[in-house]
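Next up: just one chain, as structure tokens, the form predicted together with its partner chain.
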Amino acid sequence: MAIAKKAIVWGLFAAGGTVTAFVVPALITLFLLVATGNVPDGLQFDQFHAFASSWLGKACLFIVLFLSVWHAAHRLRVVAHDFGIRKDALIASAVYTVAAIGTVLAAFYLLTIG
């Protein structure tokens, strides 16, 4: 017997919905103001575009992407499973899988701006 490797998803889900919760209702009024047409001055491409080429704004938006995208796996895992699916080391590859994507791709996003 053995602490099950849970462990390790288990930490990435409690820091990004720790994470989550303090940012994503800021964020979401943020695309609010978007598609009400008051795009605020920090997403104006300039701005933004200099923001995401600074270290510090790579930083941020990747610890914030990294950790929501692993919080959101394990917590779909767990939906999957109240829902009555059952083919659980199915569906956690699955989900897990599409985290890491997720997390290369804003790595190599973030990389590429600047």
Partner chain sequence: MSRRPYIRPVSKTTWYMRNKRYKVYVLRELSSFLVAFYTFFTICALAILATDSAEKWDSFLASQQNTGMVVFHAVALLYFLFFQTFPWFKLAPKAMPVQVGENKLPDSFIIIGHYVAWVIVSAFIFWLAGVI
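Can you swap the form predicted together with its partner chain for the form predicted on its own?
One chain, no partners, no other molecules: that is all that follows.
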């Protein structure tokens, strides 16, 4: 029996879409609060830096970034196909390469928080 590799890709795509759908609106709301000067007590720089410096915080942030980037890459691939660009191998390699670079950069920058 052959192993279906599409299940892994679709699983990451679905997980990324779900995480993005829940987390991004909350982040937008929080950033709007910060931009207007209404910073909630738990989101002061010191508290957020302490969270991002911990291994749990780094892991949570990495998972959100990883899933969102790969979801966006697959979504861009589908959008290119919908616009009539039929060079699927080229588009797939381009968007997934950018997603891989984004993942590596996210890991690098999260590891430098200290």
